[in-house]
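So this first bit is one chain, no partners, the form predicted on its own, shown in structure tokens.
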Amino acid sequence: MADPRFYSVRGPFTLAEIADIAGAEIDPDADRDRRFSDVGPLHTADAETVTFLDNKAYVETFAESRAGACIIHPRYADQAPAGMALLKTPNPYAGYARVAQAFHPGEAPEPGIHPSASVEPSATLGDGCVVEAGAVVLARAEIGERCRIGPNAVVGEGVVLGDDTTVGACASLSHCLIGKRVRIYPGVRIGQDGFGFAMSRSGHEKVPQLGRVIIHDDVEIGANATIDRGAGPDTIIGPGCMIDNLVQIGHNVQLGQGCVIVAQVGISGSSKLGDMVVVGGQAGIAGHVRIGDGVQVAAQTGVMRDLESGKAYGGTPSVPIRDWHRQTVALAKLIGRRSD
């Protein structure tokens, strides 16, 4: 269970209800009107909760569980244990997630203004905003309605804000127009100055970074992520981003529509991403590098130049998957041979 310090929880649901949501399948055997009051995990869900297994590891966890019910791939129904409701679906995380928002869909904030906040008289604001404690909105400021204002954060001149977008506390934007539904996490900054210099030995001159940041609609943007303006170039990220949390994103950098980028990684000036491109944690990207659609990128990788589409890359510099782990065993063998 959830909680109730820091969740809210709607329901009860009933079985065929959860089995709606979840678009799953239930047994024609099975209690329809059997109600349930919560999600939780495998190993302490009681016969209330719904839980879901979407991992082979938590095999032997599923067949010991407590849980009413669990939204599970069929592949693993013949390990359940006795009295488990099961709801079959081919994507039991998607699932799961769509039953756990129907629980703990958040309390909208009473709309207003806090005494604290400092908003420009020239800035706009949407019907329905929340701006909070200390938050400062600037001057030409357009925020679109239902926004919510973290406490201390920052939402510089001329910034635009899409309806339903949430900014964190602590957080700062600058020089960008955000799109609708765009959750940015605390400590986030937006639209700050690129990392431009004309290098000589007598000194580096600092280019002026002229473009903005451009980020479309249902974009996640993680704690402490940084997502730098272009030089003149917009830098741009694509509908539907998910950005973990301590990200760099350089100037001018273009990311398609609905890429994953976990923490930790670096993406330097220039460089662009198609569509549904992954990169694990860690990861670097060289500027000027330009990476298909649908590429993933293992964790750790050095990119150094272009990847083509619809592939796995891994290693510095990054080759295809299969080479990486074939250069791995190779060095693991070479090792081997001269200890001996």
Second form
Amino acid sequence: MADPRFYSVRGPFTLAEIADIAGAEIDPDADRDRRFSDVGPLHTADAETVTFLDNKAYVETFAESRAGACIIHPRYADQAPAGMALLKTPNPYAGYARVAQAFHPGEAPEPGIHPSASVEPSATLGDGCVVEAGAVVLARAEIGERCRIGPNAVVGEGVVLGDDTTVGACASLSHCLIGKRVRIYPGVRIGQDGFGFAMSRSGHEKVPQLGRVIIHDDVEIGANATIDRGAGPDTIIGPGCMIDNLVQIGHNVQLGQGCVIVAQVGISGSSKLGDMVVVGGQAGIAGHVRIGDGVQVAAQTGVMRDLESGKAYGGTPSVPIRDWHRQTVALAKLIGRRSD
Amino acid sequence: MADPRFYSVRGPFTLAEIADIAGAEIDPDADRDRRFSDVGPLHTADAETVTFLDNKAYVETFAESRAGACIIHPRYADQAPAGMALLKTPNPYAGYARVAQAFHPGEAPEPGIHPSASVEPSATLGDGCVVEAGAVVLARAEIGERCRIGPNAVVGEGVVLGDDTTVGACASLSHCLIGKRVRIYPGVRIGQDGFGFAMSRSGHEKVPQLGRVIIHDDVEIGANATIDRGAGPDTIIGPGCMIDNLVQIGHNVQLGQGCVIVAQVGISGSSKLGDMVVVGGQAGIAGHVRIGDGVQVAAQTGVMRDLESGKAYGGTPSVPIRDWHRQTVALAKLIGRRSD
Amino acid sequence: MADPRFYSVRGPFTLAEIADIAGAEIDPDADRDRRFSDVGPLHTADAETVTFLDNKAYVETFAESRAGACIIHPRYADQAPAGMALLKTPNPYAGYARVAQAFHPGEAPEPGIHPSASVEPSATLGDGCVVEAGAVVLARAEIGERCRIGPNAVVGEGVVLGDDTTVGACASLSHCLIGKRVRIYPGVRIGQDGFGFAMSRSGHEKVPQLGRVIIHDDVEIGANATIDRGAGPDTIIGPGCMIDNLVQIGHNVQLGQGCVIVAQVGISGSSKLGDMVVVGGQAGIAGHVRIGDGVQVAAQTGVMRDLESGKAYGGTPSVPIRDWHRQTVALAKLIGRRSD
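What would the structure be for the form predicted in complex with a further copy of the same chain, given that what you showed me was the form predicted on its own?
Entire complex below, previous chain first.
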């Protein structure tokens, strides 16, 4: 059960209600009125808890789980322990997401501005906003409805936030227009100058950075990530992108819709990613490259050229993923090892 | 045109004035009195806007640009669209930097200490300083003239800042002496303990870190970068160094003059870089190595040994850059591919 | 000598006292009453200063040092300059650590809550706590004795801190239980949501993150590092772990006792490390892998599989360290180079 120190819980819900929320099927003979009080992990869940199985590495844990119900792909149904109610769906993780949201919809904090926050008179806040202790909202910022500005966060001059957007503790925003339902995590830096200067032995010459950061709706930006503003064009993050912790996004970069950028990735200036691109952790993308829709880039890859839509790449410099695996095998053979 | 929400603009300037600022030549028959109201990117600039071409990848965009004037290398002059005034110089990016600075010299904010800031009585501030909302200046800090301490930033005890230095939102400084005209971006961490301890199975023994961070004039330090103080010697950043976002600099590291350290680079303890060293993004430098003047390190390189002045390196472990390219070709051949 | 602007110093101590603190032997004919006023680096130490030699790369510097005393391994004793008192021990770095702690035990700041800090009435603070300027302590937080909450730091709702724990400037904590004597550096982010969502073309579905971060005693967490809370299970950092700057630790990760995680390492979700694992800088560990006790992972390694206890690994994808060295040699031969 989730620690009540940090989480409140709705419910209980019946098995039938949960199946409905998850979009899952239950057996005809299951007890539709059986009640569940929370979600929880496979190995600690008890008879009142709903769990899920999404990764085949954990099938054994599933087979021994004491959870009262489990959201699973039908293919694992026959390995369920006795007495467990099964919620079968081809997308168990998405089903679990919705059930967990039902039990834990999140708290709506009391609207208001903490007395220790600083909000400039020319800034505007929509109804239902929360400005927490020590937060700073500078001149002419325009904040939508039901936004939450975390403790000691800073919203810079003229910044625009759409409705239902949250800014985490100690994050800072400047020179940016942010959409609706955007989740900005603690320590994020958005809108500072890009890394732009003309190199010279007599002293590098700073180039004024005159663009903005445009963040579309439903984006998530992880803790301590940095997104520089454009040099002249804008830096653009498309709708629904998920950006993990400590990611660096340089000036003028454009991300399409629904991209997934894993932790510690760096994307250099002026590169453009299509829709639904997935970039694995610690991968680096050089400046001025174009990456097509649906490309998958393995962790730690070094991308120095344009990548074709729909393909997967690995290695430094990046090659098609199969070639990268072949290189690994070839290197193993070179030293008399078998790679398996 | 730059978004007036975030940028004010000086001007207009005539073509002759702009040529003078850029150090560029204009054609004898050009209209020297033609007026321009801003700078802007190649693909969006209009007839009243000055743009620039610095990267040959964008020559096509240049040829179709509607910009009224463009700062270019003379070699591209014959590809200019009709009606565009040309500002020819061998260093178009540096020329653009100066023109953009002329249009956008930046705002000088009203000096003063925000009522929500905390400045200890024993701290001193020079004339013309701005201490923004929620900023904290601790005991005995000495801040020069015209410095700007951003919202919720922290200047630690005894820290010294030279004239015209700026500290970004939510940055924190301790145990450091900072020069003039240094630009510290949001979320930077300077002066915390280095990663120093004597390893032991019975518990790692913390080693007190007793040095400082010395940052010379005209340095730029990117968002969420971290620079640890020396263990006994100092950590030293030479004049004019440009350090990008999320860079890690360990204790006792020394950087010479004008080094360029791209995002997410890590430099381990006690390594020494000469002058004008360029380190590409996500490269790592082991501890206790020496890197000569003018060395260029490719992105994602892993440096484990001393590197000779004036040479370029790539790969992990690092090898001369040509050898790294040859390795890439050799690997491609091993698996029956042609590398191109 | 340490800069008095930043460091106060205890002492002086006699050679005999220092030998006792260091657990080192002195020569029978040494002047046991000779007094020393501070510790300092080999190359700047003077006759009143105690230094140490731990890295054979600095033996020449040692031979020319003017330090009055040096903590060394006995094997280097015969290279000492004349007049230097020798403190011989098999563990000179640990000995130095204790001597430096004796000279520089650190300041105990005056307990109290700064008037600009915000502490919610339902939070509790033990005796001797310091809450610095601009710090925020939210509802129901439980803070032990002699804790120090740095300027502009944020302690979230319900967070628990053990005795003698310090939270650096601008750090933020939520959904976590923290042990005793934990040192959290500036800008650290602990307890935010993990990177959990069900991917879908129609919009990635957020998965509520319902676990916590559990940090055991004597852990150190470097500047701007990020530790996400568990998705359902907890994220756990074992006792005595040393985590460097800008490290990313994903949801559900478990670290055993005494692990050393160097700067910019990323550990993906649900991976489990045993005791005393050392991970070199910028290495990446994929999700759901298990790493045995005492494993050593070289800098920039990419770990995608389970690793056996007590062994060392390097390369991407990771291989036993000797195989990685052989691959390096083989690659050098392939292009007609000798690797040395």
